[in-house]
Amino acid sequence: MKINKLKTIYVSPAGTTKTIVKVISNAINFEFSEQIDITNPKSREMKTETASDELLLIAVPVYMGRVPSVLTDYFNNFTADNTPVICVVVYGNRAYDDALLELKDIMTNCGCKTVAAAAFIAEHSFSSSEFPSSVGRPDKNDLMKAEYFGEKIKSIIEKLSTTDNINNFRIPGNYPYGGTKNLWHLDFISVNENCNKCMNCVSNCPVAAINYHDVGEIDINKCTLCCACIKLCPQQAKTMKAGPMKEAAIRCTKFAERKEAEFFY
């Protein structure tokens, strides 16, 4: 089967999901390509669809071991037409859980055929100068993965006939899904005096839970802890309160070992 396209569709509040999937991308080198970053909520309310002509990447970081349900209203709304797909996860070195197993059923519920899948490390959400956890991921030997994941993802594209042709594989997981879709709603963060209202955090935040006029008031409802707005502070204004999230963050410096990428084809 002939496939030039190369569509790529991702959520990265901090950026580190973006880094992976450039690299594959990159690695992947079809003659077109587009990048759909879904990270803002405006950018969710758009209706997708894919191509049995086109291959897909979509990738998405991990929250509390699930797809982030945040998600849920923009892949209702999306129609595929027996796409091939590569499915990506992001977590932060303690484990991915069912979210791969999820992201794959979530894209074949879509119309999507699964090609290929990895789960990938980044720095913790949580983590911070405080407490580091797996800090500075992806780093350069997670990018020569990705690379070398890339390569891979082509040679096998090179080689399909057809989308028939595309082997079930199995993925680790469990049913039901382990993990939740119920994140805790928690007044968590702290604005100190070196705030100078740049508004960087208000167009960072993926559920547009920060007050325009007021960055120091966030609708805890709506938040997913992804702890963007903290990490992407140019003034370093923003820290964690005392409380359950400052201890999950240090439990978080517990997963010290190295995980590495995971790939299934």
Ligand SMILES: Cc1cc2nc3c(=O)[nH]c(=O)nc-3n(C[C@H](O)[C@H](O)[C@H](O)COP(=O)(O)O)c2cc1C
The other form holds:
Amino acid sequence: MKINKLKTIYVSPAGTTKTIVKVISNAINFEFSEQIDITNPKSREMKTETASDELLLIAVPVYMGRVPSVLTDYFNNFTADNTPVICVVVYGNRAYDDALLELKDIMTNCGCKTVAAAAFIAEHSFSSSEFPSSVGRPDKNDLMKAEYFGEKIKSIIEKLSTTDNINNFRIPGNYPYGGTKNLWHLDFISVNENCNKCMNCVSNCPVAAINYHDVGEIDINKCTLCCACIKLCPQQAKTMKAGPMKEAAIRCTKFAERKEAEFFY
Ligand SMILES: Cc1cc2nc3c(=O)[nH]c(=O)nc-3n(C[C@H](O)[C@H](O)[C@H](O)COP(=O)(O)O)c2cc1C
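To test you: the structure above is the form predicted alone. What is the structure of the form predicted in complex with the named molecule?
Full complex below, order starting with the chain above.
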């Protein structure tokens, strides 16, 4: 069985999942490689189909111990034909809970066969200079592990004679899944005088929740709390208001003990 095409699909509002997945896909180093970034809402409208002679690498951040609910419609529209898949979750050093198991189950329901899986750690989306958590991750050490994981996948795929031979390995997690898909609907972002209306926040928002004519106005029913508008603002014009999100950011700082990437084959 000859697989020489890699299709990498990821969502990465604050950019850390993207950093990790790029290192993995470079290390897999197949002749043909396609990157599909589904962070932008328009990109999730398309239907994705994959075949059995290509390898799929799918990577998502962990939200409240789960696969972000904003991806549900995208996955409902996704069809695969026995496509071998690598499932990757990226989390903010608290825990990934049942998210990796859920991602594997989602991909199985789409028609994929999971060859390998991994959980990586990155800076928490709620982290700031005031309330830092897992700052600077993925760091050099994390990216070396991502490279190792990619090389390992390459050797597994090279030895795979048919998708029927894929091992059924265990991924940590429980049924029913814990965590929650229901995020808070909160007005938690304030905009300060540094804002020069560059509109970066509008284009980076993965759910088009920010009003183009008034970036301080956010549709809290759409907002997924991803904090991309805060973290990617070139002027540092956005901060968290006092309230439940700031309290959550403070709680995240308590998960200070460094966790390391985990791999499953
Ligand atoms: C709404 C929300 C919920 C989160 N829940 C968790 C969690 O349950 N456990 C954890 O360790 N990190 C959690 N995080 C942190 C993200 O998983 C982590 O920062 C990830 O690297 C973000 O990926 P991105 O930079 O590609 O957007 C959460 C982040 C957000 C925005």
